[in-house]
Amino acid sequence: MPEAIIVGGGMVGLSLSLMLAQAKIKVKILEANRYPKDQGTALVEYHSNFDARNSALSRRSIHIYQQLGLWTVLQQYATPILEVQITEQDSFGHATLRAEEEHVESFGQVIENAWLGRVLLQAVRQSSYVELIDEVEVTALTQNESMVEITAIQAGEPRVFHAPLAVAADGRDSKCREILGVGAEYYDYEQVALVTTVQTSKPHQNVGFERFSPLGPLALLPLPGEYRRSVVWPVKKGEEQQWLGEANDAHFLAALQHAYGDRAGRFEKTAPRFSYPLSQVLAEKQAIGRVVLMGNAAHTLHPVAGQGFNLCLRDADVLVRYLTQHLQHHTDIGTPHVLLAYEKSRLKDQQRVIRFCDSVVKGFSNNHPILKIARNVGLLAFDRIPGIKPLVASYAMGLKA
């Protein structure tokens, strides 16, 4: 039976393992952190009142989870986006996308990572094809013509793992990428993302907002519960401290109200804020012999358009399709030329998303009066010129990848 090792058991690694399991490929997941205790058939306990992290799943991502048989469960914790409004603070430009006008059920669905991770973890634990090995520190990775060898430490004891294919999904600062000697292109946006959940006086009505302000692009997305919304707000590095901590709740809500306006009514309550430095990290290679870089180890993007995780799921989906097709005629799952073909097939989609996210951030961070007028004229044109919205909506939903 074909076997693979995945280094990194976050949401990308867990999702990929389930795709591989569906293709009847045995998987070992090596995760540095400790997983929550196994609750059997029950999800790990979680109270959904307020939680900072979330993912905006595109329609393509939803389709992937439907194929895995998980969407019926995930749907309980997700909120559809029926409308998207794009505006800029103190400016005249605006654009609106409506799912009804694009003849789709929704543009995607927002789910808290706390729920997504729990559902994925439960599914992995129930799979006979996947073995979870947590609290593992990878110390070495070597490969030859037929096998990958990974040396690690678990509970102070050395361990060695072998498989004909390894996937490094161990994050932006990937240890595997470093061991393999693969360089990466770094770009520091000099921004920090403030991430939280808020309660507003007006119901969200399944509307998502992207609002550009001098502080940074503010995303406000609907969450389960009529008045709950997620906030992702990139601000200039160094400015985030004034809004972190419970003592600064009122100050944060006032700043959010000023940047966003009154479209959501009053911002009445906020969860604790979390901050994450923002950078773009692009690996120079994604297929190295019998090893594939996946997730943030391959490409870490600015969250401005919420496309990063969706791009990673498309990568995983395509990789499994390549492996499945190859296994119909061959037994070697890690054949290097197949992995190189996978890498080449993904470059167009990846580069398009990378360029889009990067250009949006840089384009709206320049407050020169002429550029600001040009941006707002562009938003108005986008809102009115026939044919543009369906194309943009299709790309955003992951249907044109």
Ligand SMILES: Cc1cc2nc3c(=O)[nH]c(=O)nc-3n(C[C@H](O)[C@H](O)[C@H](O)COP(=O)(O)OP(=O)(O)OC[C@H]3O[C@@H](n4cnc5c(N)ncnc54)[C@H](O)[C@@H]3O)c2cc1C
The other form holds:
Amino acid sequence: MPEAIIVGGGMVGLSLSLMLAQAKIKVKILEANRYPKDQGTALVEYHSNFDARNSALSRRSIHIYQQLGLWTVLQQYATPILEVQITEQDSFGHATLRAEEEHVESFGQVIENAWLGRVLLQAVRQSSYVELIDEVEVTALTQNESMVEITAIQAGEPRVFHAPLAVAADGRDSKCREILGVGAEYYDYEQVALVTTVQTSKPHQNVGFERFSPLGPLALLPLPGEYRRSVVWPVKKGEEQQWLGEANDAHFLAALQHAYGDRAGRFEKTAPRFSYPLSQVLAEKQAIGRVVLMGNAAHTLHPVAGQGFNLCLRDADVLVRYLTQHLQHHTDIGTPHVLLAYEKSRLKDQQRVIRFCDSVVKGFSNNHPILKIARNVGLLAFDRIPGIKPLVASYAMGLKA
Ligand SMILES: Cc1cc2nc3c(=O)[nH]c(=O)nc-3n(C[C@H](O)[C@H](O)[C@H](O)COP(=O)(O)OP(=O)(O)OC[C@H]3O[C@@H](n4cnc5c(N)ncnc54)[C@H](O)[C@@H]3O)c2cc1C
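Okay, that is the form predicted on its own; can I get the form predicted together with this ligand now?
Then the entire complex follows, led off by the chain already shown.
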């Protein structure tokens, strides 16, 4: 039976392992952290792998989880986005996208990573194709013509694993990428994303807001519970401390109210804020012999358009298709030219999403008056030019890949 090792059991590593399992490929996941015990349906707790963040899943991502048979469970914790409103603080421009007008059920669904992670973990634990080995830290990786050898430290002792294919899904600062000697292009946005959940006096009615404020682009997305919304607010690096901690709850709610106006009603309550430094990290190569870089190890993006994880899922989906096609006539799952063909096939979609996210951040972070007018005209035009909205909507939904 074909076998693979995945280094890193974050959301990407776990999702990929389930896709491989469905294709009847045996997988070992090597994860540095310790996973929580199965918590059933108890209230969800944050874990370093599945934290306070939320993911806006595109329709394509939902389709992937439907094919894995997980969507019926995930749906219980997810909220559809039926309308997206894009505005800029202190400006006249605005744009609105409505699912109904685009003839789609929704633009995607928002799910708390803590729930998504728990459902993925449960599915992995139930799969007879996946072996989950946590509390092991990968420290070395070598490969020859037929095999990859991975050394990991578990409870202070080295353990060695072999497989004809390895996938490095070990995050932005990928150890595997470093060991393989693959360089990465690094751009620091000098921003930190504040992430939390708030309660507003007006129900969200399944509307997502993207608001460009002088402090940074602010996203407010609907969550289960009529009045709960997730907040992602990138602010200047070094300025985040004033918003963190319980003592700053009122200060944070007031700032949010000022940046947002009253579209969501009053901002009444906030959960604790968490902060994430924002950078763009792009690996120079993704297929190296019998190893593939995947997820944040391959490309880490600014979260402004909620595209990072969706892009990673599309990569994983395509990789599994390449592997299964190849395995119909061959036995070696890690054949390097197949992995190179996979990498080549993904570059166009990846580069489009990378350019899109980067230009939105940079285009809206500049407060030059001329640029501001251009942005407002752009938003108004976007709202009126026939044909543009369906194009953007379908792209945002991951259907153009
Ligand atoms: C604020 C914010 C909001 C976001 N919102 C969205 C959104 O709405 N939609 C969207 O599509 N994307 C979003 N993203 C992007 C998304 O979160 C990432 O694409 C996704 O988390 C990448 O997951 P990953 O599994 O590749 O990496 P990680 O989550 O970093 O997982 C890597 C795993 O590898 C393990 N590991 C590392 N080193 C080793 C080692 N040496 N040995 C063994 N294990 C190791 C780590 O412990 C970890 O579990 C957002 C990102 C941010 C920062």
